[in-house]
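First, one chain by itself in structure tokens, the form predicted on its own.
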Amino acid sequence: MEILELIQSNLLTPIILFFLFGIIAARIKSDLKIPEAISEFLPIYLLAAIGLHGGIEMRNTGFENMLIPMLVAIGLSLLFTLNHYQILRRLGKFNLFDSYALASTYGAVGAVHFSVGLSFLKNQGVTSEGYIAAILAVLEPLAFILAIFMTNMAVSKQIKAKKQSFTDADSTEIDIGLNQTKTKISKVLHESITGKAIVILLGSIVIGYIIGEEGFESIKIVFDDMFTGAIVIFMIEMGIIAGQRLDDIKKVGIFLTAFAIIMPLFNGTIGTLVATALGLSVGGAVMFGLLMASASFIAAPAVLRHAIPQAKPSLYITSALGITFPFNIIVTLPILFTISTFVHNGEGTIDLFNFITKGF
């Protein structure tokens, strides 16, 4: 019952209400549109604010204290990506390219999820370890690199298998055709790291680390007090885009719809429990779990449309933005917060026995 009350309370927050408002505006075919200049500015602002706080926290905490959580996050991200592929390929019967594109989309992390998560915790009067922003920056390209690498490996096997079945002339044509589907990992890595999202996030982390809390005071009014307001405006645009894609949801099918709801919730729960076991705070465990639950709908299209052009954008964009994102910010966040609160005792350790026996 506590979860239902928290979900209901979350529905009445400005961020969720403005997101729903954007969906309604799109469905009634209103000409409401966020100006392009503001639309491009807001993601940069949000990432800069997240990065500054992350850098300050890293300075206060020290690299050694964030190393283990970061390594564990990397391991979970890669494990989840491989698990997604197996489920999509074997149970969902998606083709090779769509399976890897979807697997990496749900293995990657979403900066918009992260922004909403921070605001949610602020509404609950809870703080989190700021260095999780650094984990966000590191995880962003990992799932894509793994997916591209695995796709290239699969394509190479296809080339070898088909070359053994045809003449030399046919084999040459197969080489040319299939090799066009292969993408250099170095190119994907470069595009991911030099993308504006990662650049502004990493740059802000470094600046936050350098200036510390004293230096941040002079810009606090911009990057702290105005943060929630900026998210609210950004949520209008996210709602409009999500509303425009509601008609596409029926095209992704029942299996992918279920996947887009169940897997993020499962991954987020695992992430929250693991983070608590690592000693993160209630808020830190929620943000760690949210990273594991989030799906990328901004970086994913930018990378995948070049890296795996055979994959259908309608699948990975619609499922991530139209299904997973609304479910995560409305339902998953309160669930993860309830789980994190329940499994923490007074000393910040896990009480899994009570959680399992009593439920949530």
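The term rigid core refers to the most C-alpha atoms you can superpose between the two forms while keeping them within 1.5 Å. Numbering follows the first chain given and starts at 1. Just so it is clear, the structure is predicted and the values come from calculations on it, not from any experiment. Compared with the form predicted in complex with another copy of the chain:
- Superposition of the core reveals a Cα shift of 2 Å or more for G62 between the two forms.
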The other form holds:
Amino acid sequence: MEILELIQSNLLTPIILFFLFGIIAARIKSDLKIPEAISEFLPIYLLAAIGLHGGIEMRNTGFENMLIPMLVAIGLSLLFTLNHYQILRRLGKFNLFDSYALASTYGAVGAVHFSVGLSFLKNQGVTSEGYIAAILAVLEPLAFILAIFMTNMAVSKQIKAKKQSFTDADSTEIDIGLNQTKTKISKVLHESITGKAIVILLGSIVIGYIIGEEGFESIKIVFDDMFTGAIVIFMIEMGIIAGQRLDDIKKVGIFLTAFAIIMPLFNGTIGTLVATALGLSVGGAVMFGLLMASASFIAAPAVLRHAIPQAKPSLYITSALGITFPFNIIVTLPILFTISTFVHNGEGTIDLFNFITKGF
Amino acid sequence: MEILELIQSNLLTPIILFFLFGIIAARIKSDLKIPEAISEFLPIYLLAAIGLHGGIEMRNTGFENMLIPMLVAIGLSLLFTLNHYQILRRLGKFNLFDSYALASTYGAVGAVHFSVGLSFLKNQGVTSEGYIAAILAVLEPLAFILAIFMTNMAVSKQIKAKKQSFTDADSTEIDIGLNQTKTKISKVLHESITGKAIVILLGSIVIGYIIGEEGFESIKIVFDDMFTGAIVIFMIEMGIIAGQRLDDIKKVGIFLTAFAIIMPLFNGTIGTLVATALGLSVGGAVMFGLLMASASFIAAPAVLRHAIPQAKPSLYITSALGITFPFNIIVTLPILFTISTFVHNGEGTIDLFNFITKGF
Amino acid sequence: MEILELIQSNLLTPIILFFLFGIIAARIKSDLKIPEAISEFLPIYLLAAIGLHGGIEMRNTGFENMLIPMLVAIGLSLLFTLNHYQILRRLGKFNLFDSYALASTYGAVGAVHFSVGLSFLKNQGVTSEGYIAAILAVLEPLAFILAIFMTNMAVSKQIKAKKQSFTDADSTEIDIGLNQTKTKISKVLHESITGKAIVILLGSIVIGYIIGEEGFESIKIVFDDMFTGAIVIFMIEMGIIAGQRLDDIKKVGIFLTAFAIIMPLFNGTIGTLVATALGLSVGGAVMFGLLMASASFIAAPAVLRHAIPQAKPSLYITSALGITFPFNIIVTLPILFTISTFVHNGEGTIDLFNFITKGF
Amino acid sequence: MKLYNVKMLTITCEILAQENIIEILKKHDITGYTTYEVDGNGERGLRGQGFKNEKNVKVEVIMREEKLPDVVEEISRTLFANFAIVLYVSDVGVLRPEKF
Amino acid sequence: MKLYNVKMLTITCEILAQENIIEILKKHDITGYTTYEVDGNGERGLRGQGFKNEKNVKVEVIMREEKLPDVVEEISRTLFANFAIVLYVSDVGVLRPEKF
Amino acid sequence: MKLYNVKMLTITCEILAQENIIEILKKHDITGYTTYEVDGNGERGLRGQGFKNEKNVKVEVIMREEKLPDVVEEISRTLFANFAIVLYVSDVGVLRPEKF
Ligand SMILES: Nc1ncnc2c1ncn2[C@@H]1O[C@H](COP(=O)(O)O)[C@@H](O)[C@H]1O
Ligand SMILES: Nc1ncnc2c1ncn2[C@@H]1O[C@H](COP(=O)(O)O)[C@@H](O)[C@H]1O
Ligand SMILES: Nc1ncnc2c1ncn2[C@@H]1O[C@H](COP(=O)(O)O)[C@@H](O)[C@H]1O
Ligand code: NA
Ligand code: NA
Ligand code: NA
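Same protein, different state: after the form predicted on its own, show the form predicted in complex with another copy of the chain.
What follows is the entire complex, opening with the chain shown before.
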């Protein structure tokens, strides 16, 4: 009951309403559109604000305790990515490329999710550990790197298999193919790590840490007070893009639709419980869980289109933006909050930990 | 005397000064320009802010009383549009197409006018009924729809007339022409109603109504506190575009120039008096009058170019933006305010109503 | 010692840190980029804010005392420009075109420098005379006009020399050439004076003067409170562009690199001392000095590319943005502040004046 | 490398006529095209300053020669009178003629 | 549908040379042209990053063959030395040759 | 005015394939090209709405005829299968053939 109320009150916040509004605008084929320059700038702004906020928090509270949650987040992310792959490939019968692309889309993290989560917590009057912004930064490229690595392994194997059944004349070409694959990995790696999202996020965390609250004062109005207003504007555009993609959901199919709803909820719940077990605060556990639940729809295409060009973007973008994102910010977020509040009140952490490890 | 002082003090506000500055910048052929993405974004932002504000007000004050003013506004708008057409066609000797295009440009409403009006009232410390934002939204497509309908009626008549004097061979083509006309009407209708201005305005009104003042708190800085600053930036661009068009005023001619000044003043005065008679507040009557006085220069071209392509945009954009808009925000607005203040102090509403109906 | 501390504390402000961050982002070849529309809009916004602020200050404090500093600034600027030319042409062995282009780049003033300076002072809790914004506006085109004039004089001389050694047939063509040169001067003059930077700056000063603090109230949040935040965003882009140009510094050479560091420091020190002698406040003397120290990297290419197309932009943009700007905001600014504080405490102005004239 | 000769039809017109053109293309079963916003000058004056609606757009369509006359005829009949518009045709070679 | 052969002159150059080109066109009584901003790479290095002034622009001019040599000559004489610039000519067919 | 015949290769493709194309050009020692963002429609649907990464780009390359077949072959082999892409070739005349 409490969850339903929370979902309802969350539904009636400007962020969610403007997102739904964007979807409607797209469905009635309105020409409403946030100009490209603005919608390209907003994620940069949001990540800078998130980073500064995280860095300042880390300066206040220290970041010694950050190592374990960070490593656990990395471990969970990799585990989840592999798990997604198995489910998609075996149960979903997707081809190798789509399976890896989708697995990493859902193993990766989403900065817009994160922004909405922070706003949600602000609204609830709850804070979260600043270092989770750092975890966001570290997780950003992780699932992609894993997926790319695995895909290239698989492709290499295929090529090698072919090689053995060919004459020598062809083998040079295959060697070139193998080499190209390796260059591609290192290139995609570089691109992932120097991608604008990570760079602005990490940079802002460091700067936030250096300047602290005092140095932040002069830019607080832009990078803190305006934060929710900026998200609202961004959510209009996200809604419009999601709305334009709703037709593609048919192509996504029932299996992937179910996956796009159940998987994040599952990952998010695990994440929230694990974070609670690790001692994170109510809000921190929600943000940790949300990271696990989130799917990437801005960074993903940029990386995956180069790394796994054979995979269909209409699958991974549509499911992540059209299904998972709305579901997560409307339903998963309040659920995670309820879970986190529940397990932080009364229940002992050790029991929980047992519960989780069993649940695995 | 009081009016002159008010005009003068209005003239010296940032909004008007930056508009005049923009005109000067354009006249001296400066390369100053607000980047396209910004000047495309600002109307969206302004309409969202207007809508949110209106919606919140409506939640506070209810919207039962809104029906009569809304219907009266619709009636006046249609009446004015027809009146404009008669004047332009008969007295002004404009052709059918230009007459309808101009009639609807001046029968329609302008969102920038509305923004400036709200800021003007804020400056005077006066509030207005929130539901006027809803009237703005409803009036937006109205005059266009009427004008398109009338134009197409006229064109259909012409085509039918031709049909009777032609051989059968041609009549198929004419039938196609008639069908095309009908499709065009329904298409233009759809376009008007799903136009970005209406969509964002209506959406924001609904959202404002849902979230109320409490939900607005987190985005107030962006959608309320920054409002006037944002208008100022937009007014620079409006000034520049108006300034670039000043040369075209010669093409507009003396008749249309006079029309572009007298008509809005007339419509605005009627509007203010009628609104007062309907019981609107001082500020509400000003905004109602301003709606009637305003001409559309952003939405108009988008609709009219498709609906009445034969009409010359250089006429309707230039007169609306280059003459009426500056005149309205500099002169008409203070005049309407003075009238509204005057008729709200002392005079009885019933007398007024008689006066108006007589004046018609 | 105190200087080093000041440099260090200045280094750790968001403005400088985000600039350095931008440089790093560019060096690691990140795809981070502030969208063009935003980075085109920000200088307009910054200049409007500077102008409004200056105009309001001038209304508060009067501008009678502004004439002498203005004339001295003009004189110094011209003197410096000529001095640069001699150094670059004789010692640096640059060709005529590059010498004039560089001389005027460093004789001109930089609006971004100015913004950073204002923020620096704000941070130190120090104010400055509002009329310095007016000096900024007047100096903007000055060095360019001088350089263009000198270049064209030089080119005309060359053409005339050629003319005497040619047959009559060619001389018509040379006459045309001379005429074109003259048209070019008047065109470039017009362009300089109607350039967007000057126009928005002067316009905002006038508007600020007219509206005063009271009229400013409604737009204060946008044009004052958000100022530093906006600079921070702009500095990311400046850092990125500077970082992209770092490779070009090799082309700049040791001589110009030294020039790009020593000259601004020298000019800035002179400027600060002279301003102090003229009775400007601590902050005013810093801003005056910074104007002298600053080099132009946004306005310069637009003017010089037309005026002296033979000069290499890779020289003047790279040295101004890649070397002088970072050096000035990191090192020169704190030094000028220390000097200004020092000479404002105790030392008599007359002594100083002797010192300066001797130092010349 | 075998290149097949096809036609490239380019229409430069005011942005508000873009929809009309794309509809005409659709009517003739052409769904492939490329568009981008441009500025320009012509008989109807300088375009590209002012409101976005007053910009121009270029529509480029690669098509087989057979379809060209009808499309060109309809565009010129319905749009030449009332819109700022320029239309031209050039020759291009493509690899996959079946795409067009 | 009768198409008339005319020439299309395209100049890709740094944005700050656009004005010079349009003046040259005007001098030769050519007022019709289309422009748009582009990025590019060439002898003078990568263009399109950094300040807006460092972008390129394309200027496209449909004109009669007679005017071409003079215009091309003046552009190459006055701009080739100091600006990043590429110029090329192609054949196009138009419906209304009197427009150009 | 002497114009030399060279080829203009134009590739319209999704923006995320631009890098691949420029690399292929580089591999064939071609460093000159011009790029700009466009919208479009084709077999892979409407492009240009939504995220910036879902826009198209046009890459235009002036080159000598000798280089064309190899470049075209590599582009079609590596990119045609997985990307929204259209490629065409036209004839242009240039003044300074040594530039290309
Ligand atoms: N000679 C020309 N060469 C290239 N583009 C042109 C030419 N004339 C007109 N245009 C383009 O076509 C648009 C409409 O032309 P017009 O109908 O003549 O005003 C102009 O705004 C230009 O963008
Ligand atoms: N081979 C080429 N093909 C297409 N465009 C080119 C080529 N070479 C140069 N360009 C364009 O022309 C501009 C100026 O060239 P450049 O003068 O060689 O630096 C470049 O920035 C490109 O936009
Ligand atoms: N017939 C055509 N004419 C012009 N451009 C086209 C055509 N077909 C496709 N394109 C462009 O090429 C892109 C990719 O095409 P496709 O691979 O067919 O989806 C489209 O988004 C258009 O920008
Ligand atoms: Na995830
Ligand atoms: Na009206
Ligand atoms: Na200087």
